[in-house]
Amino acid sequence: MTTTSDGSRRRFLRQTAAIGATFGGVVATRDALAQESPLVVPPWTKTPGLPLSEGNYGMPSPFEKNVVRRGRKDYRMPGSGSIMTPHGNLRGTITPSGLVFERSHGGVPEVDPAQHRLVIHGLVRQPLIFTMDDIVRFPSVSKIHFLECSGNTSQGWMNRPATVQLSHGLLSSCEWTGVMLSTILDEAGVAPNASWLIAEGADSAGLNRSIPIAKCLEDTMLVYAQNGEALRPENGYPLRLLLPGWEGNMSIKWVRRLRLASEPAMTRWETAMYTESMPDGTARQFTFVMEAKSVITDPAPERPLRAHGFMEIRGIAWSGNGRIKRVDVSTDGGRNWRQAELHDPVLNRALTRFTLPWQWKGEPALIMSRAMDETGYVQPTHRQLVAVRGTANRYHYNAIQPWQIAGDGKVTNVFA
């Protein structure tokens, strides 16, 4: 649960004891630093700055040039491939929409906004269709979802990506701007016997999914902005679907149709793909949730610790089936647990802050984090999800992700 800001006082209190010699240590270091370099005005300062950035789109700065999206192609068809966030290197739980993910199945398709249309058919009371300005004009909603690919993560079934970013970079989290779909299919009228909604998108892949209607009316949006801006071509731009706490592939971008049909269309997304191999033979299919996951980003490969003392462990955690409700970390391979203290806000469907203060000695460590949702699921060790799901599956790993660290400080993906 979330700890109160008093909880929070008094938790840092007992701990001032533990950590005083370190700040101690800290202090002092940088009064060494300071005699040994008298305050000195520095060139920056000197100079006039740049002028402002009038009519162009704001930009980081030069010395966060790193901080992008990095992934991989897959040249089995043009276009076809992901590029990931990279977490390592975030603070917060709004990734930033030049920092969102991208998962492309036939590139990226120009969509003029002023030409959409999206048809609604199949089985309803009336076939309708909309242009952008109708979609604009129902009444908004904004939400913070997090969007996660069923692949995330999914490296780790057989292998050890080196960063954050590579293992888990397939998820984003942003605030939504759109309308809720349920608006939009009041409109056309449900029929009794629509159970199903197959939705497409408008790229060259033209992805199709077939949505239980349930799902639909709960708290499905056809987004049209994302972080207070036009969703990115990339996104969806101009309109894609949200389908919060369900795998990404879901959630269509560029969407432009929607048929109400009483069963599934059984879609090559969601029989040749999309589907996980099960050790008897079988078949996992319709998987759609995302189930509880976290992962400590600091310290992580990309942020080794260059100093021992007093720390904070941060990471993230996140459910498909609601609000995070606890996260535990070890820093001894999953002997010991402590709980983590969780931030506001803890929301549904959306990424959780979590931090645990802890003193480093330069000693080996191997550090985890397990999350548990509201249901009361918990999440699995490798072992555990391995041991009921085997190893031939491409989606939905969500096992603790454990991190070594060294005696030097370096941090690296470990099987534990």
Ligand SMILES: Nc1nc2c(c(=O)[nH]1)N[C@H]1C(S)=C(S)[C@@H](COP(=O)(O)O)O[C@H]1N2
The other form holds:
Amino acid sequence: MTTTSDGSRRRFLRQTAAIGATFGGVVATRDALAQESPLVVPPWTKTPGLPLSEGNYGMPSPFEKNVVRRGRKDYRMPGSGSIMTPHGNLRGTITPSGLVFERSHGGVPEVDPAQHRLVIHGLVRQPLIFTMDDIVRFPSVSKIHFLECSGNTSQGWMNRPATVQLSHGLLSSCEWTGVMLSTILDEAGVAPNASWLIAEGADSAGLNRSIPIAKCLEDTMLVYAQNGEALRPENGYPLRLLLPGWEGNMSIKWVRRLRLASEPAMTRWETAMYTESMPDGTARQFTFVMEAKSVITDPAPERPLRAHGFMEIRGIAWSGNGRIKRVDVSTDGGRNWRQAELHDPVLNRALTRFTLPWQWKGEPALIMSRAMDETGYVQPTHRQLVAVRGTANRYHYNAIQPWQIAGDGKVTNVFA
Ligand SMILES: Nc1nc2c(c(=O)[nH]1)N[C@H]1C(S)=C(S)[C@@H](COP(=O)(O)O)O[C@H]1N2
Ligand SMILES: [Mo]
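Let me have the form predicted together with the ligand next, following on from the form predicted alone.
Next comes the full complex, this chain leading.
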């Protein structure tokens, strides 16, 4: 599954050693270096630093102050917006909690965990009401999964957003801790004729969605912690659903009600909102799964190329249908493909990092990545996707993302 290129790594190391002897454009001999250290003593070495962070919540270096969520606020409903993860500035598979994307339809409620309640009712043996203390007492699990809005990359149907943050930022990945929904359902006793669960949030949007019971029993979680700490308010504090691999809007935040039913509720979210217009005039409904996708995050518009020679193409791939099996990368607009290296851990319904060594000599290049998941599904090109689904859609765009690299190293988002 993995391809390594030791040859190119050795070449890279040789090159680095050569650059290491170059300062201010002058190549120093080894003797000259021995006499005069190129390291100047900077001001921060000469005096004691800032006080330690006792009583503070740790923040990134001030030099990283531009690495923040950005997006669109206050559309359609007060407090509604989409604030995106800066994938062009991240390097791992876990999104730091302060950079997790945020999609809320009615603002962020300030929920007091002591007053919050979760109700289970409908087609159950025993309706139940839980406090947060009750929820946390149940056997717990921690799992790493991505969370992706069905509107992620959806501008791709018609437009080319300027950055990878704006094109792919409605996607994050966390370690989620909570209780399996199946555990709680077991406690209430699901009636044999219950085939749907209608979940509802406690925010002013009251977002509610119908979830097939099979998904509830398979891997859906009731989550109270992300990346080891309590959920952030914007991500559903104190309690949310998490449906691994399924469109983000079903992972109800601030969840307060679970009603078991024999039919889907046909809420406005699943009739007027999260449906997709097809070219023949019909609409797709209940398109739950986020299909395989990948994107190169380095180089990207936020990360232009700055030097000729060795570089590593880096990116992330994920699939709502399971593990990523393979990622191919092209540097010539899709004519030739090379298999990228996948980096451990390659987890189910989680972001997987891939890399490919590349020599860039300053030529214009069109680079792109193509993911394949363990079901054998291959990420489509824009043309293939549009041929089947048209362009009247707002959701579930998962085409290959091309980046155009110019001779000066600038990277732009293009159709290809
Ligand atoms: N109660 C409630 N749950 C919600 C939403 C909401 O507005 N209210 N937004 C949904 C949408 S559209 C998405 S994509 C995800 C986003 O989760 P996040 O904000 O934690 O990234 O939450 C979903 N759950
Ligand atoms: Mo969403």
